[in-house]
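Just the one chain here, laid out as C-alpha cells, in the form predicted on its own.
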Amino acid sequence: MVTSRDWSVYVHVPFCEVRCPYCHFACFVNQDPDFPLRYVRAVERELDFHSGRLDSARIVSLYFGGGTPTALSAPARKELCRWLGEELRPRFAPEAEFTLEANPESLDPRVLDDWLEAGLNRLSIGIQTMHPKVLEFLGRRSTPASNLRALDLACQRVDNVSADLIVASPLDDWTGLLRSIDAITSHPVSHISAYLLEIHADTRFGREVAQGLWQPSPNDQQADLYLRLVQELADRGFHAYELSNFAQPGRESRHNGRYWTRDPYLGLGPSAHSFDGAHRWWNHRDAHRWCESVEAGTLPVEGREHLDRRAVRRERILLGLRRDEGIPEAWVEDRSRLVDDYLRAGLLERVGPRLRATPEGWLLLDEVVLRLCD
C-alpha cells in the first residue's frame, strides 16, 4: 500500500438538472430530496475508509466533478463544504489545488461563496459555445447571457478560470467557435478545456445517430476545426499543454496533469476510479448502490486490475504523447522505423532526446500508440 506519497482526490458528484443528450458519465435527475445529504454523508464516510493510505500523505490536489457540483442543494453544499473546510483542508499540502466544475445556470454568489469558504481556488465552468442553436442542440440551459454572467462573476471572486468548450457538432462552424473563443478571452479565463463532440452508444445522441436522425460532422471537418482551434488560442497565449488543454504560463491544471503522469489518485463517489501506481480500482456506477454499499461499511468498489508491465508501457507512452512534453524516444527504440515513418508524415516531432506529437498526431494518437506498442 502507498502510504508515503503525495495523493490527488476527486470527488464524482452525480446530481444534474438535466441529462444533455451526448454525457456518458454517471450522473441523473435526482427526484429525492433527502438523497443529496444522504449521498454527503457517504462520500465522508468513504474517505475515513482510505485513512490508511492518506494519513501520512499531504493532498496536493481535490477536483469535484460530475454531474453538476454546483446543483447540490443548499444543505448538501453546506454540509459538504463544511467537511472540506474542517475534516480536509488541514491536509492540503501548501499551494494545494482545489477545483470545482460548475454549469453557468447554477452558479450564484451565495453557492460560490461556500465552495471559497472551504477553500476553492480553482473553478472550471462548462461554457461549452456562446451559439445559441447549439446550446439547444447540445441540450444545455444556458444562454449566451447566462454564459457571460457566470464568466463574470467567477473571474470577479476567483483567480483561477478554466472554461470548457465543445468543439464539432453538426451545427459548429469556425465563425461560431471564434465567437466562443471571443467571449471566453475577453475575460481574465487563464485555461480553456476543448473537447470534441463524441457520440456514444449510451446516451440519446448515440441511439439518435443510430436511427440515422442525423450524423456527426464529418472527420475532416472536425480535424480542421481543432488545428484551427489550437493556432488560433496559441496566438493569443494559450498553450496547448495536452491536446485538449490549453493554457496561460503557469496556469496548467495540476490536477490532470497527475492523471497524466501516472501519480496516485483517490476516487470518492458513484463511478469514481482510483490509482495508487499499480493497481487501479473503480466505485460502482450506480449512486444508489454506491451509497448502501458505504452505509453498510464496505469498500464500493465494483472492480479492480493489476497493471502487468505491457499495460503500463502502453499507458505511459499514451499520457505522454497527449501532452506537449512527449515521451523519452528510448521508450520506443525498439520501433525506429515506424518513428521515422510518423515523423516523415508530420504526426510525431524530435525534440532532444524527446518525441512529441503534433496536433495533426493528437487526431490520430489512439492509431499511433496502438501500433508503437503493438
The other form holds:
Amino acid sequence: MVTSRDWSVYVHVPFCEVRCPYCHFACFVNQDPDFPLRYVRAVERELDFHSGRLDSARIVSLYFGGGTPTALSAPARKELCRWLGEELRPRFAPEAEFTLEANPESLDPRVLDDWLEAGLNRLSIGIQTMHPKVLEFLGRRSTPASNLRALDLACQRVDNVSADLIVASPLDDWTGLLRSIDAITSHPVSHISAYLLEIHADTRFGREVAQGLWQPSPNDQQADLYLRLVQELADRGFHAYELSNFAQPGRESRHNGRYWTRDPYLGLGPSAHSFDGAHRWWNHRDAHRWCESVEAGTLPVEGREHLDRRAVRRERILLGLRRDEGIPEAWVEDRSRLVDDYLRAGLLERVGPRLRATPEGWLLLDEVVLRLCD
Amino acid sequence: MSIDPSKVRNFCIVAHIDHGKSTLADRLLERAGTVALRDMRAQLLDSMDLEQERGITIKSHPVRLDYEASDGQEYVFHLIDTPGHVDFHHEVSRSLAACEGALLVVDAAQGIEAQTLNNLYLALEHDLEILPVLNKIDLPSARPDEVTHEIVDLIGCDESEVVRVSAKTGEGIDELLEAIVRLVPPPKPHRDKPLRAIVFDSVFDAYRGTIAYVRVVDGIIRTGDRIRMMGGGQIHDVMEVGFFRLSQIKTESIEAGQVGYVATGAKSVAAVQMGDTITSDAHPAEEPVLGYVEAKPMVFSGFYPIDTDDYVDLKEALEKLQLNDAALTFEPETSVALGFGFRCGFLGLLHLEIVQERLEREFDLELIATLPNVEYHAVLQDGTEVKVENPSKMPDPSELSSVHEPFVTVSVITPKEYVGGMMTLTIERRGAQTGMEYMDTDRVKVDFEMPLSELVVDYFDKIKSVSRGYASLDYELLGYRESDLVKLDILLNGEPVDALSVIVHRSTSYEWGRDLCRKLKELLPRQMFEVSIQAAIGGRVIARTNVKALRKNVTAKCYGGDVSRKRKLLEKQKEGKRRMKSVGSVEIPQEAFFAVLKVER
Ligand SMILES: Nc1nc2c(ncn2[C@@H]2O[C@H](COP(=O)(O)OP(=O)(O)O)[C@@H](O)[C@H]2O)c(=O)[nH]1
Ligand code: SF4
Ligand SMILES: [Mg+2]
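Next up, the form predicted together with the partner chain. The previous block was the form predicted on its own.
Full complex below, order starting with the chain above.
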C-alpha cells in the first residue's frame, strides 16, 4: 500500500430531483425521507474505515459531486455540514480546495450558507446552456433566468466559481453557445468546464437515438464548435488546461487535476472511485447496496485492481495527453513514426521535451491514445 | 466376401442439380430395406451439415442395397449418389468409373437442363449403360410426355425404356428397381487377375487414416494386404475393408466387381489420391483403371485470418480439409495489406464457398477471402511464361509481351423469352455465341465461349436473375487464349493495396476503376487523415476520389476519477484494432476487401 501525505477526497451524493435524459451517472430520485440522513451517516462511517490511511495525511482537496449535492434534504445537509466542520476540516491542508457541485434551481442562500460554514470555497454550477430550447431539450429544470440568478448568488458568496456547459447538443449552434459564454463570463466566474454531449446507450437519449428519433449533431459540426469554443475562451482569458476544462490563470481545479496527475484520492459514497498510487477500487454503484454494506461494517467495494506496469503506462499517456502539459516525449519513443505523423498532421505539438495535444488533437484523442499506447 | 458377380449391379445417379438424385436415392434405400423406417430422414446420404442445409450433394455417397427382385433372386446394388454441381465434374467422373450403369434422372417439369447433357456425355465416355428416369411425375406442372420425347431424342432410346417415377411419392420405384436388375449390366470381374481398384473418393478418419472409397475392378483386397497406389507410388497396409450401409460395415475382403472401402492408415488423403488405382504391392497390375487426371483448381482466392494470430490454425485447418478434399490446393503467401495467408485453389466458386464456410464453422476461423480470380499465363518480353494465380503478382506492363487467360465453353438452356437478356449479359462479359438450338418449342440451348474470369464472379447468379431462375448453365474448360488484359491497382494514400488488385479487360478498365474507387469510398471509415483513393494501371492513375479526415472521437469527460473504465475501454478497442488491416497509415476494415465483389456491373 502506497502511503502519501496528501490525499484528495471525493464524496458522491447520489440524489437528484429528476433524471436527466443524457445522464449515466450513479444517481436516483429518492422517495424515502429517511434515506438521506442514513446516507450521510454511512459516509461518515465509511471515512472511519480509512482512518488508518488518513491519520497522518492531509486533505488537499475535497469534492462533493453527484448526483446533486445541493438536493440533499435539510436534516441530512445539516448533519453532513456539522461532520465536515468537526471531523474533516481539522485534517485540511492549508488552502485546501473544497468544491461543491450545484444545480442552479436548487442553489438557495440558506443551503449555501451551511456549506460555506463547513469550509466550502469553490462552487461548480451546472449551467449547461443559456438557450431555453436547449435547456428544455436537455431535460433541465432550470431556465436562463434561474441560471442567471444562480450565477449572481454564487459569485456574491463564493470567490471561486466554475460553470458547466454542455456543448454540441443537436440544437446547439455557435450563436447559442456564444450567448451562454457571454452570460457566464459577464460574471466573475473563474473556471468553465465544457463537455461535448455524449450519448450513452443506457440513457433515454441513447434509446431515442437508437430508435432513430433524432440524430446527434454531426461530428464535423461538433469539431467546429469545439475549436471555436477553445479559441473564444482563450480570448476571454480562460485557457484550456485540460481538453474540457478552462480556467483563468491559477484557478485550475486542483481536485480534478489530481485525477489526471495520478495523485491519491479516496472516494466515499456509492460508485465512488479511489486510488492510492498502485490500486484502484470502486464502490457499489447502487446507493442502498453501498449503504447496507457500510452499515454492516464491511467495505462497500465492488471491484479493485492492481495496476501493472503496462496499465500505469497506459494511464499516464491517456490522462497526460488530456492536459495542456502533455507528456514527456520519452514515454512514447517507441511510437516515433506515429508521433511524427501526428506532429505533421497538427494533432500533437512539441514543447521542449514534452508532447501535447493541440485542440485538433484533443478532438481525436481517443484515436491518438489508442495508437500511442502499446 | 463372396457374392455372385452376376447378381451385382453398380450404378450411379446423375442429373441436373435439384432434379431429385438424393431424394431418389432415399426411396431406393427405403425400398431395398436398408434403412429402418425410424432412421429415415430426407436426403439420407448427404451426411455433411452443409449438404443437408444447402440441399446439395458435395461428395459422392456410395451405399450397398440388398434387393430381392421379382425373379426371386437376391441382388446386391451399389449405388453412388454423385455431386450435382458443375464444380464437381471431377468427382462425378470418378464415380462413373466405378459403375456399369447410370440412372439419368430428368425432372418431368423442368425437362433436360445443361447439366443433364454434360452428365450424359460423361457417362457415355465411360461406356455406361444409360437408364433414363423421368422424375417428379407427381408434380401438377409435370410434362411427362413432352419430356420423355426430349429424352428419347437425346439418347435415342425407346419411349418405353424411360422409367417414370416420383421420388417423392414412391410411384414407379418398384419398376425402377426391376429395370436396374434388367438393364444395368453386371460387372465382369477378374478375380484372379492382379488387384486393381479405382479410388473414386476418400475421406479422412482420425482412427483409421485415409479411407478410400473403391470399386474393385480385378482381384481382391483383404485386411492386412500390402497395397500400392499405381499413380502416387505410396505403399499402405490395409487396416480394414468393408462395404457401405449408412455406416461402414467391416468385412474380410472385397472382390472384383464390388464397391467398398479400404482403410489405409495413411495420414493424408494425398497418399490415396482420388482417381488413382490401388494394386497389390506383391503382384502389381500393369495398367491403372483410369488415366490419372489430377483435379486442377480453376479459381483462386487469398484466404487470410482476420486475427493474425490465427495463421497457424488456418494452416492446420486447410491441411485437415485437404485430407478430404484433394482438389483443394493452398500455398502460403504474404500480402502487404493482409499479412500472412494462403493462396487457395478451388474447382469453382461453390467449392470456394464451401471451403470458406467450413473453415469458419468447423474451425471457428474468421477470414478475409480476396476476390476470386483465375490463373493467368503471362508471357514476358523474353518469351518466358509465368503462371499468375494472384492478380497483384502480374508482371509490370513494360515487361509483358502478352497475357493469356482460360476460356470456357458455356451452355445455357433457357426459355426463349429470356434469350435476349441473357445474350446482353453474356456479351458484356466478353462472351461470343457459338451455337443456338431449340430444345423444344419453348426452350433454347445457347452455346458460348467466354473467359472463365468473367464467369467466376457472379455470372451464374446474374443468369438466374435475368431468366427468373429458369435458365440452367454448365461449362467446361476450353483452353488458354490471349486477351488484352490489364492489372488495375488500388492505391490508398499512394500506396498500392495488393489485395485489391484486379485483372480486367482493357475495354472496361475505366469503368472498373471508377466504380471501385466509389465503392471503397463508401466502405472506408473516416480516418485521422484524409485518405486518397486511386485506381491505376501500370502507374497511371485512371480514377480517384478521397475520404475526408475524421475530426472527432474523444471521451469528453473522465468523470469522478473513474480511470479504470476508460483504460479498459481502450484495451477493448485495442483488441478490435488488431483485427484491422492496414496499408501505410490507412486502416482498412474487412468489408473493404469485398469492395470488388460489390461493384455493380
Ligand atoms: N414433387 C416432387 N418433388 C421432388 C421429387 N423428387 C425430388 N423432389 C424435390 O426436389 C428437390 C431437389 O431434390 P434433391 O433430391 O435434393 O435433388 P438433387 O440436387 O438432384 O440431389 C427437393 O426439394 C425434393 O424434395 C418428386 O418426385 N416429386
Ligand atoms: S442532475 Fe446531474 S447527476 Fe442528476 S440526473 Fe442530471 S446530469 Fe445526472
Ligand atoms: Mg443431392
